[in-house]
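Single chain ahead, by itself, as structure tokens, in the form predicted on its own.
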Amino acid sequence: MSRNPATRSVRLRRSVLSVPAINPRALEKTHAVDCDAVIFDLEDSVAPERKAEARENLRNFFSARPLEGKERIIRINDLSTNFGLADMELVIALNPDAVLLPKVDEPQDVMAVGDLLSEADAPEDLRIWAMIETPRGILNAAVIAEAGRTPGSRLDCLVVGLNDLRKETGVLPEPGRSYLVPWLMQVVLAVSAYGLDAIDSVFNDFRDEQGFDAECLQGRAMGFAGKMLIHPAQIEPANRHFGPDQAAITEAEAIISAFADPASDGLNVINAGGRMVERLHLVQAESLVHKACLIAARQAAARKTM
């Protein structure tokens, strides 16, 4: 039987909307949109002279009313800048679901933030996400992901940032991302080896629906859990493309049912509908069905509030 790496709890991360913390109206709109997660950005989308204002906006937003049914991630500035430590103080005060680190080059970048959170007695469920957006980050994706399996690590997710990566490498932004695919797959391989999630990069033209659909299909085929988004119009297609379809759910339910048969007790490989199925497929099937249940519960809750 193949060995499957240990994984974190299953989360929906099909649609991860990035929202500038400098924009109070955009912050307020996150209550109404149907994305799985929101990244509150204090970094690239905020000019240096407005960083303090953005932090105050975010403090006010978190204190006003909770953001229900969505994972909350705060993207900080690099700790080497004048803004990073102030951002971390805000993260510790607000206690989001995760902190997103920019331009992670090596495992020590993740460990340093983990140490800050531990020293502040931050709850264990305050996790770390890492932006992989530099040549060194791509080259070190495996050792960065491996750091997520060390005792006490908070690392949950790697997010690819292609805009910075293109800028540093000179790769042009062409449809199909043909010259970038090997690097993208390197990130997917890294998270697959160590039981984390990978989120695909943003698609910059939110008006190009056909191009966005194609890139979602490509990202899903490569194994990404979801996509980072820049506009609410991208949420519905991201949810659709990265969510399980009915055929996949039906197949997963059949695998679960086959292993639940008493005749399968003690067997690592069984015959399910004419296919040889291993127990690792049972783990994958249970994860998929769990995600489908989470989606159904979200949709039911949304209908009640309408």
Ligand SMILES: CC(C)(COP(=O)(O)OP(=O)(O)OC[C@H]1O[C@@H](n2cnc3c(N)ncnc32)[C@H](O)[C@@H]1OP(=O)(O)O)[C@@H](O)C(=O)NCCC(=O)NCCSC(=O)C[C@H](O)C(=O)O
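It should be emphasised that the depicted structure is a prediction, and the values quoted were computed from it without experimental measurement. By rigid core we mean the largest C-alpha set that fits within 1.5 Å across both forms. Numbering follows the first chain given and starts at 1. What changes on going to the form predicted together with the named molecule:
After superposing the rigid core, the C-alpha of residue 54 moves by less than 2 Å between the two forms. Taking 2 Å as the criterion, residue 283 counts as shifted between the two forms: its C-alpha moves by at least this amount when the rigid core is aligned.
Shown in the overlay between the two forms, fitted on the rigid core, is a CA shift at residue 253 of 2 Å or greater.
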The other form holds:
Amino acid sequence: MSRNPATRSVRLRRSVLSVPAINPRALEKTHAVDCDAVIFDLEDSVAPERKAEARENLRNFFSARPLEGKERIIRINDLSTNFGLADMELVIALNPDAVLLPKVDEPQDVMAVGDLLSEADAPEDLRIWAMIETPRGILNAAVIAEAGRTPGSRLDCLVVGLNDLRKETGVLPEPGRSYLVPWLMQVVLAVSAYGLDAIDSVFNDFRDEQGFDAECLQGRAMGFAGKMLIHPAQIEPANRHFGPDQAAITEAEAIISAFADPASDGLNVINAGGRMVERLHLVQAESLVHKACLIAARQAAARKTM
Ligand SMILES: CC(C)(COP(=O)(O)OP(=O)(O)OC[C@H]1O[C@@H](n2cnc3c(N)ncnc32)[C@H](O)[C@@H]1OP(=O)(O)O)[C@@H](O)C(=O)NCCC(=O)NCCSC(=O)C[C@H](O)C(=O)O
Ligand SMILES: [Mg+2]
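Structure of the form predicted together with the named molecule, given the form predicted on its own:
Below is the entire complex, every chain and molecule, led by the chain shown above.
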């Protein structure tokens, strides 16, 4: 059985901003910025001797006021470290939308966290995201994503981490990511096979607007749902590049109207202005228009709170 990406429930994950949990000022900024999701990082952006302080910051942040209209994800330290279990206790106490596991090598890494959540009776809608950023993680991307299909699995999203992957493999940073594209596509293929989302890696040089634009365009063309970000300046371009543009919305609406025409009743394929359009394109068009509606609703809600 194959699952068409267009039939998955549509989530907005164009811009996924990482915020070091050690930085209360940056945490506070997440209320005002227009990203779709926030990753509260307890892992690599927090020094070992400050992990407890970072957890305390997150407790204070979550208890102060709810973060409206954005997915909330906590990135923990690997369970094999001295910090992983304390991070999981915090996740269970704070009940974010998801927990992000770093350096996932194999499906068992995801299952171990799933078991901890179930033993703690964590709500079913507390999902698991997995960072794919090790050579074994790339090699196992398909079996990791497949684990998301086992009954009761909470796996929802894979996030590529190219800093770690470059460190492990020796691939050098270069525009176009030519040596990395095959591995990135392996992740996209894996999520497409098992109905998950894939988020493209961070782009470190947050002042390089042109470089960031090019990488967003590439990530979008490869099939990523969005991009992990490190700086608020990256949010607007990520939203623009990973959201449907007006031309795509107009085209999708035309496909929906063409199939709604009684003349299309009983037809699986029609001529839409000289182009073959099938019902599979209708499904894609409906999904795109739904996404556009979600974005419009978010913008309207944001205007209300201004
Ligand atoms: C990279 C930074 C350390 C730069 O910070 P800074 O020098 O403070 O930048 P600016 O002066 O331009 O900041 C302007 C204001 O914006 C706020 N800010 C900056 N970044 C963020 C953020 N991510 N979220 C919220 N707010 C942010 C600053 O506080 C300034 O505010 P104000 O002082 O009021 O003017 C910094 O951007 C940063 O720490 N970024 C995130 C780093 C991070 O999360 N790292 C972990 C994720 S990366 C990753 O996962 C790699 C992956 O694992 C892999 O292997 O590839
Ligand atoms: Mg990493």
